[in-house]
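Take a look at this single chain in structure tokens; it is the form predicted alone.
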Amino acid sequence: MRQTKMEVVSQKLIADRVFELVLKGDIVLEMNPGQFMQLKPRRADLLLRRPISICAIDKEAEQCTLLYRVDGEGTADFAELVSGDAMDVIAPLGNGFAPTETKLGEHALLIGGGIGVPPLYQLGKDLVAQGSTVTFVLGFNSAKDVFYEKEMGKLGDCFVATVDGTRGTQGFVTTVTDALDFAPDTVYSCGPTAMLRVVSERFANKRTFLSLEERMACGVGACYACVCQRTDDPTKSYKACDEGPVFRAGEVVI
């Protein structure tokens, strides 16, 4: 983990608010799938940085992609970056996925939910290149929210869910996890708290590892606002940005 520039190879508008940016810098070679990096935003009454997950790392070309979504003045600015343009970073941050927990030939399910869907497309990746069977699940509010279901159907089966019916599954994620016609070896989930919670329920006989979406300023473990209980001692935590933000289920209370 380093401060460093990166510098922006493109970004693009690719569904409702949700922007894809692409970023270059050798840092870019010590990253792995399920990390997050903390970006400056270029304003400078914005003090905090925004922790922002990995989707795709090309080690080859030294370029990440990140997918977010404008929720705030912070993501406002990172909106108006264009070619060319340098980046502030602190990266890569976090215990990311494990892709060595699925075992050659075995097959994992990926649960995705609204923007936690990201992290799980270079994990895709990395399974399938080591010889898994990828399916994934994501979910969605509505039609004009969906992203990346082209690219992570070639990887794999590529089912989508909204809640209002207009793309895929009417319903939520479990709605197509209910009816799937196979049992995963291994799930990998990240979303909303309540999708992983009901993720954790359903698939408690598997190995099942979850990425939390918690707030947190400072994302090195400095600052506490990213604390989650653990499951085996009320009484102590651990910090999702330090020690997550991926935990085996059961490990926290979520």
Second form
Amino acid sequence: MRQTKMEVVSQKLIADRVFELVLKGDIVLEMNPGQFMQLKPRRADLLLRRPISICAIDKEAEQCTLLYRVDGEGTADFAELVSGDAMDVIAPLGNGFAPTETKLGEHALLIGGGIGVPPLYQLGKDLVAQGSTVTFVLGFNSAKDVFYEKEMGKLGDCFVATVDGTRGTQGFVTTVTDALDFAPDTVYSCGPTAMLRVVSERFANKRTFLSLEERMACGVGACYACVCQRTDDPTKSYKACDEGPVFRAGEVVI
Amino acid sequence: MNRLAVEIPGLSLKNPIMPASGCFGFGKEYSKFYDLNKLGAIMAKAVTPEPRYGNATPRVAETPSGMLNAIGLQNPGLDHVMANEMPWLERFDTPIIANVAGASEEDYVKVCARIGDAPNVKAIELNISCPNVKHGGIAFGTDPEVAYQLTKAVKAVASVPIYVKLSPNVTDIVPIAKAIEEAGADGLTMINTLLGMRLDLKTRKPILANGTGGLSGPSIKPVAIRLIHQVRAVSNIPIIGMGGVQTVDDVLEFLIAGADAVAVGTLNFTEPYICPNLIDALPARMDELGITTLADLKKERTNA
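Same protein, different state: after the form predicted alone, show the form predicted in complex with the partner chain.
To see the whole picture, the full complex is given below, headed by that same chain.
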């Protein structure tokens, strides 16, 4: 974890308001799947950094890929970045997804919702590389929101569900997972809280890992903004930024 | 001669810059970025007698050049802090200013009577200005008589000097500062956050779960400068100034306004190296402005 400058390699729009940003820098050598970075908007009046999850890690090229959706002024500022620009980052942050929770030959189910999909990509690559089988189930609102279906599909089966039925199965990720013809050994999920709640209930008897999203300021554990209540002791909490964002299902109240 | 040195009750500071309470935890997080020996002091996170969970999330929201927070004084409680957090800080040659909060006078007295026993705790910052807790906090800092009583009560039990943190959320800060000085406070720290609010356009509800929160960051700097200037005109005890510091020029502006030392709050979150960077940059800027030592700057102010 450190603060450093990265260079923008490329940026392109890949779905409705969703951008794929490739950054270069030696900090990539320290990154693991499911970790995130704190990116500083260039506008001086936007004080807080934005936490963005890491989608792909290429250690050889010292490049990482981030996918983010433009939802406010900070992300709109990022959308203006072009090749050669410098990006001020604090990275890598948090505990990510552990591929080793899935053993050789086991089958992992990776469930993503909306802008929670990106961190599952590098996890999928690492799982496949270690000899595990992966199946992706990705949920979006509509066909215009869908991204990385093809990329994920190269690693394993990739099913898409859209709320309006304009792509894949009509419904939610659980519409797909309820109809799966195999029982996964492990489940990894990232997406809206309501989706994570349902995933943790459906796969309560599996090794299930959830990546949580909370509003945060520092990203390193100092500000106590992003706390999640512990299930074993409701008077205590974990900080999503440094003790998460990935938790075992049932560990925190969601 | 150390031209950055500052001597104030309980605190021999090698430089006037320290992280503000609530913006630095108990130091562990930022020790991963740099050597905490570099800092003038550390204002630790608020401690209450019992552990506190704090408020519901979301606890932070961005504002133009600032942020709102409603953490709610989350901390692991006095026993845990004495046993685990403060001893860890012993390895650094940096004085600790322990921040003490409570819901009643008894709470403050209980923590103040013990926290000075922790290694390296050289002073206490009495938190009577947190806007984010329903009981205690700001309620003690907005009435001169209540602030007087509380200051007197903790002075009677504390083994280290007491600095009282003032709230900007008052009609007139002067009578409160005077009452605290009269009660025997060794110094003041100012300012705490300004009470603020943001609303979500889609839900039509407040962004913070607590509804309101404390505004901090560069947007509040002019308010802090004005209040320090006002209090310095009527008070002789040291002031540690804070509120939106982000450059060496800000540091010097606080010192000229009447502060003896300066704390950096919100900027730690976005610029983890802000404190050491300011410490390194200060001498060159002093040269440019013809300031030989910070002690001279203070003399200049006193003689003016």
